[in-house]
Amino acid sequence: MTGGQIAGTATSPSALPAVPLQETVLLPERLGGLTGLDGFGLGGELLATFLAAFIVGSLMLAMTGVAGPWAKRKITAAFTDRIAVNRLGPAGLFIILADSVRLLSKELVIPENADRPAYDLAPIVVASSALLGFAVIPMGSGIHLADPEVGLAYVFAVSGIASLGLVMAGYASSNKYSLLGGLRAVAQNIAYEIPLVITGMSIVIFAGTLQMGEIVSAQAKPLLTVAGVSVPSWYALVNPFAFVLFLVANFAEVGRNPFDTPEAPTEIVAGYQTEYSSVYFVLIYLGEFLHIFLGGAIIATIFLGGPAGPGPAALGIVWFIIKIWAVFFATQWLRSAVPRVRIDQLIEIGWKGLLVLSFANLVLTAAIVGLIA
């Protein structure tokens, strides 16, 4: 499973040049130098950091804006042999603007007995927890906000905050279906976050660090050379079993089919988001897709070499976006092809299946790395 890591490391002259993986200068520092803000002390550094965060956040929000109203419908229609949005603009792209106006202009209806502080904060918690995770993701082309030594632990921690938002939404809505959806969300996240983190730890054993930039750099070394082409040592190739485990656990974490029981329209109306409308619904909906892209970003970073790919360094961000969109495509494929499992089956798969397999993968990885060392 992981023995390929000790394969030959000869690099062929005809191999495609790899995109440099680890940026030595973070985006805030780069912007500070370009704009001259670094000459204004702490205030200038903070302003450069906010500007960098705005750029990364805008990129992720733009991708989410395309994915939710348009790409989701187009992909689902292609899988189910239907015609998707095609009336507004080229290929129906203006549906993004139309849906934005439609949803934001709707009346904000709040249940009479809602717990207002929690009800109001829940959508913000769900959306912001995903955005915070992108702070440590190396996207290539110099787009990397921060690279702390505990980067992987940080991204797992902040993404888990979304569970709190789902519980708040379910409890504060004063609706039994919302409460059931919130309880399901917590049970599901606990059952699958543990295998997700344990599988991620097996990658830490390989890389020897929690730092995201270093994890990406560790995958830059060639794994082997086939027909004159150098194959990178991406951890998805070194340990495909861990890759599959992480992928399945991630699908459950983001609540996509067949693990969308917290919403389950045929059972509990819309789960934790039943009582949300207008801008609050937009924030929750936005948060769901942001978490899908964050999951794709984590997968791309720790299993697929981050922004690695053939071509010049400027293409790093392009390869990174392609990889996370591939994960998004997989979620929509499953949504169209795989039926939803029951809540008892979902919990059983998590606790009796993925948890056991993730521990087995961790022990086996540690043993193999120990023997190699």
Second form
Amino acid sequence: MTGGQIAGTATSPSALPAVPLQETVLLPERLGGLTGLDGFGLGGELLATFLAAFIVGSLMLAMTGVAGPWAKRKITAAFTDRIAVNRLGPAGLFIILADSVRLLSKELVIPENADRPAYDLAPIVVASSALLGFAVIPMGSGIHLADPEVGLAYVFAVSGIASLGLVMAGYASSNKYSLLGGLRAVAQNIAYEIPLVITGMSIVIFAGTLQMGEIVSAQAKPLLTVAGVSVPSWYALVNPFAFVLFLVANFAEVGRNPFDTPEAPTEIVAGYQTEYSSVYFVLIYLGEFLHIFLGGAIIATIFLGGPAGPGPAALGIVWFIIKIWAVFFATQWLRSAVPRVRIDQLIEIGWKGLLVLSFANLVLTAAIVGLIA
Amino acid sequence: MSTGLEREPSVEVTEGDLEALIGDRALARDDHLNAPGFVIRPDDVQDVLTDLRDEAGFDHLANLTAQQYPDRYESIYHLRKYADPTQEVSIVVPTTTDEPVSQTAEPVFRTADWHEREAFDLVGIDYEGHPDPRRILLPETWQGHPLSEGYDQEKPQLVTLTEHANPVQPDHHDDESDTMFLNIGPHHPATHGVLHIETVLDGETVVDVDPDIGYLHRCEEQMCQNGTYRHQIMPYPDRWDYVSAGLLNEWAYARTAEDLADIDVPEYAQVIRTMGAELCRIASHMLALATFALDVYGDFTAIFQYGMRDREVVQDILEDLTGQRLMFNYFRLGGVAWDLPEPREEFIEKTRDFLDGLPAKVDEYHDLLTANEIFQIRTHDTGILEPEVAKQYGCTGPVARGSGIDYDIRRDDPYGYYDNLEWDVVTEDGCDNYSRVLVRMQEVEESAKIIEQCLDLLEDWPEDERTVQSNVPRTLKPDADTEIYRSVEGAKGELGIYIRADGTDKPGRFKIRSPCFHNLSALPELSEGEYVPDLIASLGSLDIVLGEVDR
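What would you give as the form predicted in complex with its partner chain, now that the form predicted alone is on the page?
What follows is the whole complex; the chain from before opens it.
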């Protein structure tokens, strides 16, 4: 099934080195040039980098700000025959403001027996691990902070840190539900991170590089042309099987239905976040949304051609955000419509199903790419 | 499967057989309106009940009523047969006031466990050999027994601070083992009210479950004892299973009181009652389905909202009929409060519209819910309740029918207009959570059939024969010492009421047999050895309403 499609693109992996590597200008450098900061030596460079990181971070946080209090409600409401927020502002958009005031002004309740440094650090770890990941994502329109050669490995590594945060939160809260949630989170993340990374590796075999920028430009070539419309060789089209595997593993990784067992509101109250309130709660919640968006960003980058889309290249960021939101929308859809699997079934699906399939995909991809090369 | 006679008839046990079986263990006769009653010695309880169960087939301990007379305590075991609930026998066990000790029936019927705890709690009878002689509805620190003679309601309950420790404080099971003690509830997203489940976990596996009830105890029985038969009791049943089953509950009281005081109900009123009750059943099952989906899905998802949306239509119809959305107070002794709302055609059309749209909605539920593979792996073979175990716990309603027990009071002990209508009793043999959901979904369709037929009847009913109430005396004073136990098929199962008249216009003893009470008591059987998520799903599939459990 996938073999045919891969064979159809026989030229792409072998032709890859022939494509002239586009010399991309990263955002910090561009900012440095624009503001003249690069004239100030190392200090100026640092400042420009910080500025660039600030812009990307703010963009992502703004997106979660829209997603959490507003979009999530509206999407769920549409699925469940309701209206949701509509009192404040057009389509209830100002609820974002009201909610941020509400959430931030709540009392921070810390359990008596909480393990203090860990309890306080956990929300920060959860939120920041996701933000770190965005550093290497090419978002189009020149928004790209860094493009190290180990880009993809770096993204998986930093997003994996979140598991540590979840364990810290679960353990340090001194609450049995939190503990159960923390344990579930670890078990789940271990079970699904491996298929996730292995499926990612099959893309690396195609692209021949871990560098995010390269992976994106490798997808720019046309896969086939039908009636004058050329279809790009996005890896989701080249290897849909890997795409589905990655999507599923990603839903488990970010803990969304049908894999939201670590939180499982009806079973273990709220899992690892049961004891968190006020700003800490916001941070954890933020972290979750950031992870969904990071998951979306990874999927967009390695499967959906990154910022590629019709129109001028300057529109890249728009296409990129649309792709991220499509993944976010999918998580909300699943949340409304699909039941949650039990923890033992979840582990079983991970280890006995996804892992085997992702290895099969890897071996098959390697064999086919090797044959063609 | 139908209202007819296909079921294999159970052997009729005559009074003579019973007399022979019990023999000289019967000290006297104390017949009730519904059943022959035999008085036995307090230490013969297990003997007699075992004989009745094994020799005569009385496998259903429907209810246990405890009460105090000036000169004695009395426990009444109401026995019936799952195969034929019209065959009944009451075993009356008196004990002295000085030493109210009676043998426990728990080894014969598991359900006696909770019932005897309640009898001890509220009336004060001790059951010898009871495995777990704790209070059940009131706190352990309660002083006195509220339904016993001479209980002083005015006396404040003085409890020392140390005794009044936080009941959810204990946080471990025992120091030696690796298990973890976990309080699920009284405030937890999945307990459907204020239920406290003391759970012992081994990892994610449930080792021990002990439901702790009583948080919603509102003295319903005593309130009914303080109301007059004619008008003051009818509003209370609405508040037992308060979510949507109001008319079904009212019917339980109406049926019992009408049989007690020998009141006729006009046929026309019976049709309206039947229709109203089935509307309530649909609303109640919709809610059960919605909340079960909530438990399995984990969020306020599509199914939950669809369930609420469709239930809303039923609520509207019921509001048109009764003037109320939940606490209907629509039934009267001898009929119903008033006729269908005017214009009749409009009401009938509105109800028909709902019924016409129902099959499509049920299909939608099947698409979303029962056809979903994840839902199937979550619910198949989880929360197993074997039929024999279900009978031991006195389970009834969809819970029993999901275990393949073909038991439905509407057909087996007919009342209202059910006998004249075409409909089926739904059973499933899976014994698991999935079967219970399936039974409820199919019962919604059966109820729709019943309503359809009722509407046809109501539409064509001659205008001058539309009597909604018979003539009932303003004050009802049934003869002293008449006793009766009657039940109807409520939303959750057999909802029964025992009334003892004491010659006044208020009941001497009013005892509610709550189906949820029995069904919940079987929870440990469903969930021990399974995972926490299955415990939650099983609890949801039992469809309990704490208002009815605690009364």
